[in-house]
Amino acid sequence: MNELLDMLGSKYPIIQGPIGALNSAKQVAAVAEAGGFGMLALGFVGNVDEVKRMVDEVKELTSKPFGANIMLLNPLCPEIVKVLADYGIKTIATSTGSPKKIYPLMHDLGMKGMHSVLSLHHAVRAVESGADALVVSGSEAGGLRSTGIELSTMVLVPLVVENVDVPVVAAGGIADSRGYRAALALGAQGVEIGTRFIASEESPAPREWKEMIVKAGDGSTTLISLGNMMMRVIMHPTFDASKNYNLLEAMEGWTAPNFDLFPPGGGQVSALIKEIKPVKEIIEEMVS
């Protein structure tokens, strides 16, 4: 685990999930202070000022180590990657393309950083593009995935650690002590966490999504269809599995709330979230 722990800096190698549209400065910091690595989603920030801002936020809270999630599609990688070299972040995910071009320039300026990916075949790939670790992410986690035949945490992270020689970050179908003991039992070195951090009381989140995530079953998320990836969401009341929802309406369907729109994401883990908690709570609860 130290070389995980090494590259965070944090008490815990426990991380957050970062979530374009639910981006919060309290929920970061929160996430630091408890001894996690906090994490601001940058993915689909269009100029530099934006994400000083956001970074400046963050640091008003807390002395901590934190870092971001960066989309490799965004044009503007190199300029965020500069940004958060220059206020001292030392490590950050990266997700969404292939790593062979941003990594030698972070490395050039002293950073690390997790790739977030799908199979074995695009972990070695990853790896052999420089990524520092990697962000497994099993069939059954939240979030976007691909159109292709996909394996369960329990079964891809042990395949990934057997093959490469990099830290490894588990994630997918892990909201409480017994995921993460289970992680490490699989060789991970440490846990991503997405659904569980959504329904904290410090998640930017409304109460709407937190309250469907406490209420979700073992049948109640389904992957949807976004062209050339798909995405696990909760199916609610009105859901329409016949809609071809559009990406670019997540934020607003998300924020307003309108699920009608844009259903709220979210992993099978939902049906283990019982009670919206405090970050500090669901951390000190994990590494019991």
Ligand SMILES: Cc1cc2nc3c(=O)[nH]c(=O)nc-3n(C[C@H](O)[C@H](O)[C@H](O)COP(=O)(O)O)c2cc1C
Given for the second form:
Amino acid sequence: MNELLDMLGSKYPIIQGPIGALNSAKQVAAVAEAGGFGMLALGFVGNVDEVKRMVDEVKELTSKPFGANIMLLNPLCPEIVKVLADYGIKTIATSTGSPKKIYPLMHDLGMKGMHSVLSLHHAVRAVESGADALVVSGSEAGGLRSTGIELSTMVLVPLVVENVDVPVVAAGGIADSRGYRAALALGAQGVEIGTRFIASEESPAPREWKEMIVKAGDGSTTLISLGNMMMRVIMHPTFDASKNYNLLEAMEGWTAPNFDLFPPGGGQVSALIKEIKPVKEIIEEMVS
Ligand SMILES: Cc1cc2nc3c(=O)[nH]c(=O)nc-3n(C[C@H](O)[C@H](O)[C@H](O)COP(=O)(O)O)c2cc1C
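Output the structure of the form predicted in complex with the named molecule; the preceding block shows the form predicted alone.
So here's everything in the complex, that chain up top.
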């Protein structure tokens, strides 16, 4: 058994990528039931009661293991971690911030964590800070990016694999069995899937967003600046590259949907996604 699967407790090393504050117990449970590792996106959660409600909802739908993502910039992280540990959640994903403070607490509570990194430098630092695994995200991925020079998944994953001694999860550009097998060939023990799962039947994303992904071609995504961060988004018909977008308006823009307020997030892999499908079909095709 690979070390990552041991950590996740799922059948396949296919992890549901967290998407802002977009949560559906139905989708997390569907990923878990299909053999993947479903994840709640708790990055923007404002109180622990909300965490309890979401975990309860998933547990009503599946007895399979699932996890959650926390954003380390959120001051509530220690409280959220304690609640997740009380619920018996064994593995969580951490992103956006330093893992230094939270990992000792997670380990004391018997939990393991995979930390998201966008560079070799941060990968090495995260392992030094106690990360048990790394989610290594290449430049083609959807979601928040750095303002620095970035490497693609094809280069960054093997580079990190040869420099750390923890399991690596490849993220960015993976939507089907070709990408899944390529990631394993690069030395990753698993994959994190973002854009492909947004365009799934169970995703709570509005239909318009899913269709934007399905219609996207090879020139359809770009990076927008959000101050000291960037985000990869899909250029919809009224997309305005000169506008200053505000990350705090992302959830409103995405759920309304009002893509002029905030454009739909998505990775370059959108160009390979042709159909909205149930997560079970996506996972079955991926491991076929
Ligand atoms: C719209 C959007 C929002 C995202 N939000 C988060 C987040 O809140 N936390 C996080 O760790 N990753 C986030 N990600 C990254 C995904 O979980 C995943 O790693 C990434 O999408 C993988 O690349 P792919 O889109 O090519 O599959 C986001 C990605 C997208 C597209």
